[in-house]
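Only one chain comes next, encoded as structure tokens, the form predicted alone.
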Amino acid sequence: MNCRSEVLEVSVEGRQVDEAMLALVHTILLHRSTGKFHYKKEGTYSIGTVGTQDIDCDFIDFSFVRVSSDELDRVIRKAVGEFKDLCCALQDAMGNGTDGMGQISLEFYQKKKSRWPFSDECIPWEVWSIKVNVVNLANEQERQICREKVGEKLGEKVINIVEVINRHEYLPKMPTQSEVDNVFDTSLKDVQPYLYKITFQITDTLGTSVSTTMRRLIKDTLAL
């Protein structure tokens, strides 16, 4: 199976990081989620509806649509919040005026059962990488311009996401009841996204990469 990769790039100021990432990640997951499956018997099922909700940003002139699931929103906000905290922590450590780079990756995968005692194999089939340039702005006038420009760019990225997703490319086939957990995340009560994971890393202006596995170490160091 060939895993397709898509890359999006945006430039934002620090206070816009979480809203920009939420807008893009939620947009992708909106199109990579279904309603809950209700099986009547093996091979026969119905699919519930997926509710949507309009979200207005506070620091960007932009609104986006997300799946109306508080559970899914909490999971995404937790990951995005950790990413923003790490960006801010690194900028504080490097000093005022320092720009930074970061990347959030949203990987969709399916499981392939392995024989005991081996764990299941996770096979990615689509990866979205969102590269973020975090800039420092000097005054309120620059912030207002950035507020408008970032909104325009996010609108372009959302259109790009929809165009990519509407292509007739590989999706995991609809599973039987016994295999549904190999394709979908069934842990949420109101929506069923394809299996996914979110990872991230940041890079300072010197090109030093800091992955998610290092975030706790950095936070502990900065706290000393």
The other form holds:
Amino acid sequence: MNCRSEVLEVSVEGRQVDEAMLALVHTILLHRSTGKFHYKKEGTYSIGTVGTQDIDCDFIDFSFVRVSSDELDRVIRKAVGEFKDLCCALQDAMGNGTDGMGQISLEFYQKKKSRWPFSDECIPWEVWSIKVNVVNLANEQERQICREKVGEKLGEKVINIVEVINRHEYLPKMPTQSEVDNVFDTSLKDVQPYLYKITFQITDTLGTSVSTTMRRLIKDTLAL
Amino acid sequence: MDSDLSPQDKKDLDKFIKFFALKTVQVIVQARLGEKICTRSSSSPTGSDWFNLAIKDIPEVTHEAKKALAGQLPGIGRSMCVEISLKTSEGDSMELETWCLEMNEKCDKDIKVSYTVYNRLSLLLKSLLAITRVTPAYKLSRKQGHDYVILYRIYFGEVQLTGLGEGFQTVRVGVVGTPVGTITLSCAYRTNLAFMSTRQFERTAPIMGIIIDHFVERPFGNMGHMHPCNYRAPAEEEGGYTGVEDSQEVCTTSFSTSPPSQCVSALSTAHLKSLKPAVMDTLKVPVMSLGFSHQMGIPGKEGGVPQQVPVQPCHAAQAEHARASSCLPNDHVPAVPSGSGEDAEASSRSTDGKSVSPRDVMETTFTRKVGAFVNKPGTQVTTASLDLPFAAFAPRAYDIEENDPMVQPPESPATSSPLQGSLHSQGSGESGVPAQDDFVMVDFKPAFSKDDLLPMDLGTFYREFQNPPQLASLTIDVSSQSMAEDLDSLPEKLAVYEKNIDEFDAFVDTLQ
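Give me the form predicted in complex with its partner chain now, not the form predicted alone.
Next comes the full complex, and the chain you just saw is listed first.
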């Protein structure tokens, strides 16, 4: 079984990074979360209810729907915040006027138990890569235009996400009670998303990763 | 695998399609109410949440949907459509989008009804939730209020897209294959809003934060089958009125992880007499949809104008307070941006923090409410005919209101924008009208209002002066001219300096 991979690309201004990422990640998670499973006898289970919440963006002319779960929102915000901090740190290191590029990956996986001494395998079945191009804008007029443009772009991305999801391609089979933790993240109180992990990578405009850039900077400093 | 559905599967599938259609309508209409929707997740299944999603049921919307379906189900050649349109206060209307729930002949015989179809329908509803926030009508619906309202219409049968104008776009929300056909959900939306830009904004554009209320006597005289997308939910104590209507069927979703042949899906029918929806928001009741048809018949009452104000979410207030209160717009009803003169009845109701009960709602529709900037009915005043933005609030309106015992002095609304606050203070000073009685303002000239000296509004002023022209002294022509002159005079200057070279050397020596 091959892992399904989808790439989304957006160009945003520095202060829009948070909200743009939240909008897209939450839209994906809305479709990849179910209510809590309650297993009963005879191998049946019932599913809890997922609530939804409208969120308005402050720096983008855009609104999106997310799952009503403060716990999940906290986790996502923390991850997106770290990504944004890295993006900003790179921009500061490179100086003003440099555009930066980063990529957030939202990976849905299944755990496969292995025998000792091997650890459990994580087999991804769907990976969403969101490439972010951070631009610098000169004046308020450009920012206003950017607000609207990014809003439209995010709308297009939401339509893309929905299109992919509604192809109804591979989804993990509904697990038995003993296997549920291999498929779903059961740590939250109110909802149950599929097991996922968020990773990110930052690059500068030349396409080299941050680690390479930092290494070069340090070398140059020491060379003086 | 049997090619025909078992009777139980057929029954389940029909039920799924029926409730999917009803939930689809709810999602679409609620997305056009103009407010942010917020429902709570629940880890234990309540049994009434179809497709495991917390989607509230507005009774009137369900009623309209069932009326349109008339006992039938969406099927091949029988589509269910929800048409969203915009109607201005002047009576012009425009279709914005049409959502279509269709079915085609492509069948998926092997699919499991009670499990796969159900889950895919749930996924499709989530996609619908996401897509309804993305089409252009969403932003328009969030800003509905005095200038225009959003209406919906449900019909069954052939899809009609001619009202969407040229160049309309289509977005497909999703498809779900079933053994009897493939369900498709899509939206066709208008892209050409030219009518809006030429007609809607011909008159003076409102200054930021202020919304001019100049309803004519019968703003929605020909509503017909259209229904406004603005509701106030009944108070939650009114158990009999809220949530699920009496004969709604309950779905208890129970799935099996054992092989398909043993799949158990328990669906039970229950009569729910009262059910308190576990929601965090309070949507607004169908005030005007019930009230308009009645209000039309009483033109004789002086000063009484059907007032959309208490029902509408407040735009300026929303912009300011949206972050703070994402789920409870009711608290801000007194601070409606028009600074409306809601009578004390409405104000006190709102300050309770509760939404209006249906009984009160029905009473409200028969109570005259006079907004601050509302014209006396019968006189059709348009701002296009007047220079000043607030010239509509003629002294004669004030006289009538002063004599009108029904008009209570409204509370001073919380300032929803700084300009708003300054409006009131200046208005009371200049016009001589005591601020406590009402908010009629006369001869008011706020900064950047229409003026003979500088005829532009704040927005135009800002845009014009944001990019000032270059200073004359920094233009290229001037600098290039002077440089040419400099170059020409260089040889002469050099000759002079060479002549006086001794003097310069002596000067340099003194410095050392």
